[in-house]
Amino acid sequence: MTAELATPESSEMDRLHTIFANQKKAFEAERHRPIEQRKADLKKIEDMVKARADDFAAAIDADFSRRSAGETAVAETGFTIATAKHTRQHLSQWASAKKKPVPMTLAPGKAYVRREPKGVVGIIAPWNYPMQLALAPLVAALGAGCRVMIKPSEFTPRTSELLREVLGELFSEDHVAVIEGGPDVAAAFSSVPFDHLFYTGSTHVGRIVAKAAAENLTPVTLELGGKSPTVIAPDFDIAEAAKTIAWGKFLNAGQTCVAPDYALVPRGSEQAFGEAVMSEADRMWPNVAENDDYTAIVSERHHTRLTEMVEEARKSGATVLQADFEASKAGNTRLFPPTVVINPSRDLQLMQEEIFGPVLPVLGHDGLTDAARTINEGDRPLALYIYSKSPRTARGFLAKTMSGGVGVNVPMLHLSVEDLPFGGVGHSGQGAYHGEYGFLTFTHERAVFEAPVWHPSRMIQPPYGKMFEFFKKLQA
């Protein structure tokens, strides 16, 4: 291609393939990066995030047109630091060979599992938590000893540029590299024959990524989403439940994959619960138009989609509760106020798609069996939240349903427990990470059996005779 015809997208695609080739060569030259060097890699990320926290907050704020600095500190920088520290502290244990018992019929011998890096891996990160969801998988991959290429979202260009800058200062491109660009670059990235591909984003795009990876038989981890339900049992006070559900729903303006997507409450309490949620939203984010703690919607297209969802519900006759909001005071930010929709019809867009915004549909249920039936009629969600005073009741409800993860009496916090796997099931994803589960995602567990120079197995080779019959009796 001539220089005159080259475009930023085509140049980045050329860079993508060059870096992949260089990382493959680098991995072959150092297939087993020493554990202490891996720990040093993680410490560099930890220190960088601490040093550049304000820069990341400013970049994300600019990308969203308003992103709460407090939310960035908790959900992005603080989360990433904790992940890097936890992985670094446990890495030696995770990476050690795991001894396995040898059956009597195969003795003497040693059996163990070697935990080895898969090689060169790709990470496709989304826009909703553009720092955390790029760096947390990176931590897991580097801990496993892999080489890593990251494709951030084009919807958060300033954060993507900052990621490329800071990681370029810490690592050579044949170790860690950031590839920027739009959908064409993302499609090319998905088609690279990585040793593992890690994607976080929508179910729709996840299908496309999985198909592209399948052409190369590349294993994939898909961290998707879906309509995560929140259920209030009859024994739980709805006003008390509203305190944490409002926080979980409206954090990051609902742009969180594990945010409560809709609520199922005891029939007859829908209006009271909706009003309680709105009261809590007003307490936490008063005057949302001018409140810097309330985050904007990432793009005009997404803002329009949310507006159309709510207007469709309103026209259908559903009751819509919405925080007081003067758009003129919001400046040029893409704000969407906290909203509750009471008893929307199941055929509305609001109930057919993951909302991914600050809109909470509230529906009635006729008991937990009815609530479970409603949930099970849809795709398996990424998260499920059950509120009950009785642990037995809550656990009984879990036995009737399936989801990627669960929160009992609180939303979202299960993903902050480093030793719990985070991932979906069915349409909400496949594979998991966080803690050791993340390390294992990018690790090949290699089975090894070591026999002495002479092993009794020679005695059961053909021609089969009395010794073979003896070994058959041992196995009976």
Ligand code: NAD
Contents of the next structure:
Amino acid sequence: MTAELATPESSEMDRLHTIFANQKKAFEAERHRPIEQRKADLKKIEDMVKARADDFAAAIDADFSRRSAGETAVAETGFTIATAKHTRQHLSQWASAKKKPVPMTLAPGKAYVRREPKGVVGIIAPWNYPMQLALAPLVAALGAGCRVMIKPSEFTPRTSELLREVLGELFSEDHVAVIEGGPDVAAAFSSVPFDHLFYTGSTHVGRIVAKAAAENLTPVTLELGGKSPTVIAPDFDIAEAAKTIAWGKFLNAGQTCVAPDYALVPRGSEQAFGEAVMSEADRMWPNVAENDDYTAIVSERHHTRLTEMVEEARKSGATVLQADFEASKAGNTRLFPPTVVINPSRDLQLMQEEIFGPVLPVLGHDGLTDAARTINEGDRPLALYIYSKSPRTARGFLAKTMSGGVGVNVPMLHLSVEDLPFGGVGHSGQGAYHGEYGFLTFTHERAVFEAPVWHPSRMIQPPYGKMFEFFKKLQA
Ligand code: NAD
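Can you return the structure of this protein in the form predicted together with ligand NAD rather than the form predicted on its own?
In what comes next, the whole complex appears, and the chain from above leads the way.
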């Protein structure tokens, strides 16, 4: 008989189940972690991120083969610090019981909602913002008083290892634990009977995660992706719009869930808009090959996928605009230059799936009703951007469409407004977080009605008589 060898994956699976059991026990022992201790937990994260910011920048840079330090400072460390601070500052108010009115027919009594931690929760994080998308949900879960297990992405192993190290220094494993591994560990992770499972990643895997969670009736939050459209109304200057659309598209080399996926511009202005976007890209990231502010693609597989998408578009006859790029000067990086594709056919891969890279298809529309029709033909997107000088026009466009979130005249910033819910709708996800929405995601809202020792409701118990008739009249 051959003994089965323990692989890193199998030992991580054993660890997964042991830690889950220990976290369950720890939660039973302390069901209501005092608010002051939760605030201290959040402060520890804040201080750790400040102290280890350079280590995170280096780990993410190594994982991506090049990650702009500026982007990491803003979108990873800065974002996480702001989230932890905001949660800490509002926690007492969010966690307090919420009094509710009692109907006259049920008086006297007290009605209120207790906001209680759900218990032991799981967080599955993706690679594109490997620190922010692991730590921001962690902040929400710790604020709610939960015990937390995190499964970061296997595509960013150095960042995952660093997360494990720093969180291991701050918390005991029965409070916060990091489980590393690929799809097998991830699949095992999503089968654990957590009290809540929070998943960020592709729609395809989101569906698998939702099925696994359903087996345990584990509630899920799904933060997914999709094709986020950007629409320019006829009243808006296309060169002005290009300034922020180029930024939103090429930041993190387009590997942002809320990046503008494609642009819909007034018909006839596609080429001029495409050229304006390229000139803005050149202004922000000149000489991309040697420019440390321009981020690379996370893996060879994604790089090949983007190359094939653009080649297919080129072969189909679409005009492709691409920044000058000397690969020999890019060193050992997986850079992909800023690219615009003018009027690609809708059946190309580029228009069929989320691009998740620095490639912007530009299509023409014949007015906002036509643009809304194009958007509504696809799945409901995570974000939608509308550029118009008139707030009335922009709001009118919102009434014709649906999306997880919206930016008017600017992409992506809605996700930085802490008090707005961040999440998708339909194929782009379900549930939301950030600010109080994140706290509530990991909270059970427990309804309580407190009656005095003797309550008039006894009078409506059988046998039904005069008093019952009186109560019926009160209700009518
Ligand atoms: P990924 O490949 O890193 O996967 C995400 C996580 O899912 C990883 O931890 C991975 O191990 C895990 N996973 C893989 N197979 C699994 C399985 N069978 N069961 C359970 N878990 C499994 O990341 P990705 O999916 O390539 O991420 C990119 C996608 O994520 C894009 O579509 C993007 O739009 C979306 N995204 C959404 C948000 C948001 O907030 N809505 C944020 C970032 C990324």
